[in-house]
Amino acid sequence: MKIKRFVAKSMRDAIRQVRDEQGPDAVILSNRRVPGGVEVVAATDYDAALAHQALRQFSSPDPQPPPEKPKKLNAPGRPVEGASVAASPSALPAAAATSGELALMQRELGSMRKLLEEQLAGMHWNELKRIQPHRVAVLRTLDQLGLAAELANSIADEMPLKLEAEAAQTLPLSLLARRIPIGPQDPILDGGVVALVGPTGVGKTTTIAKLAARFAQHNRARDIALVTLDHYRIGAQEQLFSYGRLLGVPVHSVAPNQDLGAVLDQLSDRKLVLVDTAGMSQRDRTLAQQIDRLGKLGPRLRSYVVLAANASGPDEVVRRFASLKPSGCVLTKLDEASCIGAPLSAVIGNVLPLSYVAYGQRVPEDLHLAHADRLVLCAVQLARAAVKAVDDQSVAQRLANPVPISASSIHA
């Protein structure tokens, strides 16, 4: 078995060297980043046991993992500039397949996959810039808004192939606005039993107060009742009781072992009952119990998911409460956000209607009806204020849709 080390500026160049010098039957044993590029170790006449020993010699102080049985560099019909390592650990000699070596091998395979993905994404993005420059401009615009890659590509797919420069800037924003689901206007005025759900710190209690004050502007304060289920956060109930006193609205505290349905029956003479739930992480096991408790009330209760514009993981939050079949969503803390692409992507992707948006702490002045065009304008203004430099490599990684890693996906 003949083994050789190759150093090049990119994986593409390294694999070209391997192919030119060792032929299409050469196999990639390992790869890693080095100053100025990448290092690839390749071999002909592959032998797993010998390769294992040789790789130890080629290693730097950070040992390289034992090789797997790799695929050849040639795809059907002709050689290509690529290779994939896709053997299972069982291909290694039994004596060599220790847990430590397998862990090293997994890290090595992960590193190689990431490197190849970066190379393929860059190649795809450069080709896209050459043949569809308008699509690239659209994707850059949407990426600056912080939209999810799937949504950005979907909007770009709707764009005509030929566009004026100005249209390439404005049309994707219009298409984005059309996709934002907006709920019925001012649904709180319909009354009923309404619960706000969401993680801790998103502003549920303050939003409860704003909704109560908004309803009181059109009805009497005696038509409203507030219910709190939050027995976990220190001071949470006191905050809602303070709002209740200011609004002249009664507040009822319901313990975890109490029958929520029975309490609501006692409040059946109220036109509107707002339920403030406990804020928990979407990974908290106690949250499932709370969701089940609310779900048992059935159609008599409408739930709204509260998302903070400045919080991470909005899509996960929306999916966590999907079993309640929420009627809509309230987007809070817009005044504290630097980017709202993630929550917009979450409500669009989960088809969750936006009903209200909140910009501050004032009750009820800082609660507004949701409008798609205003939200897009807000997203654009935040993107401009961020003045984020466009990095083609990072944009390519997020949006360029690289093809799956395989030998046949890399062309000469």
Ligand SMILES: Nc1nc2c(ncn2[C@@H]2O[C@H](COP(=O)(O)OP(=O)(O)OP(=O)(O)O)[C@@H](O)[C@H]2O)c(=O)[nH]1
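By rigid core we mean the largest C-alpha set that fits within 1.5 Å across both forms. Given the structure is predicted, the values throughout are model-derived calculations rather than measurements. Numbering follows the first chain given and starts at 1. Compared with the form predicted together with the ligand:
- The two forms, fitted on the rigid core, differ between these two forms by 2 Å or more at the CA of Val38.
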The other form holds:
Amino acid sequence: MKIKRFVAKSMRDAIRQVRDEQGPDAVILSNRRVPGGVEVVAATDYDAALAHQALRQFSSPDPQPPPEKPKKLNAPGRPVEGASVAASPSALPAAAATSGELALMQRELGSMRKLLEEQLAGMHWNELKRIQPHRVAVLRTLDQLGLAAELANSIADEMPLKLEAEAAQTLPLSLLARRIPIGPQDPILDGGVVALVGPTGVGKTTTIAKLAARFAQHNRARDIALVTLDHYRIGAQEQLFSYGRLLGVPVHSVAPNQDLGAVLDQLSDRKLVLVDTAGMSQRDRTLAQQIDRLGKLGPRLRSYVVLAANASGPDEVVRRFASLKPSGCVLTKLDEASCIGAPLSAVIGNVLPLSYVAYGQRVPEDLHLAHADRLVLCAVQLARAAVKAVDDQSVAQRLANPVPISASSIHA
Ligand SMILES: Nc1nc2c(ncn2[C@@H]2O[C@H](COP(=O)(O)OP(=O)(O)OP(=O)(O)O)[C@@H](O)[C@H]2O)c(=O)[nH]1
Ligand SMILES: [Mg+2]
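Having displayed the form predicted alone, please output the structure of the form predicted together with the ligand.
The complete assembly is shown below, putting the previous chain first.
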């Protein structure tokens, strides 16, 4: 276990130093004000037993721990009174504690750390409220939109220190809109080979049908071909084949051991080839093979990541497909989302251009070009609806448990 003392001007800086140097698993053992700032003592790679011992030392008013009664081991975990202390300092508490006690100590340390971090965050927040009330208001607005903390802070950093009340409310939204990367206008009309990738059930196949129909509005259906690589989910191919029949577009199924490049060569007379991929969890091992297969085609294939606005972990999804250097992103299921801060943070953080958004299942009506201002407006409306839902909930709770009115209070 490495214990280190950090001194910084503010608690926030100290925590940042701890995080930078010791990583997110560092345990904060103590903090106190010192001349010129704060001092934080933090530990990393901690052994629960040692940390317990260290904590006792740190929390004791006497810096020297009381001398331990010498103990000796005659069998693992069974101390005998009156014998000499084991040479290794870590052996002592580890041997004295059972694995159950260690687990308990670990849990206690974990909850202490959480508590301490919450208290520090609370202290920092209160200090910020006093010194920079405008910044707090901005951070609160952006937090209600569900944006990642790092993005919210960086937008708040961009705000001028003094602002009219109205501007303080609208400027962060404009700054957010300015950061949303929007791809080139209607890129599907450029044609080429385009693959949609993303987790299961986010709407890849439906979006392929929407994009094919959109392209067909400006071209002939026979300029298009659909290709499916999905040999994993039962019914996946049939879904694309039925869209193909509806649109009058041929569908080619390419098996995992088939040469995708050769199939694309045969389709080189088509203006647009849309490739539907199998949806997999980003932790699935076969996903790497699928990404590899697409990656081998190089710049000949453009990929778009499909994110569902109501799904969790968009940042992880985007990072999982980063090796394909996607040309953009399609954000689906906006009609089902209750908050879109996370996908917006993911596309901003990973500088992934948003190209299309989908507000429903209808082909092709529910596919639209992405607009930054409209997305911010949508985020604001969802945040307002969420606040209203919480209010409704508290009213419902109050009404569901009415305070009984006694006869005396009626007649009083
Ligand atoms: N509400 C809503 N539903 C959508 C939207 N896009 C697709 N869906 C529905 O989501 C479900 C899954 O869509 P698919 O297109 O099959 O999704 P997928 O990504 O191809 O799924 P897998 O191939 O299993 O990975 C279907 O019921 C679609 O109709 C949308 O924008 N809004
Ligand atoms: Mg599909």
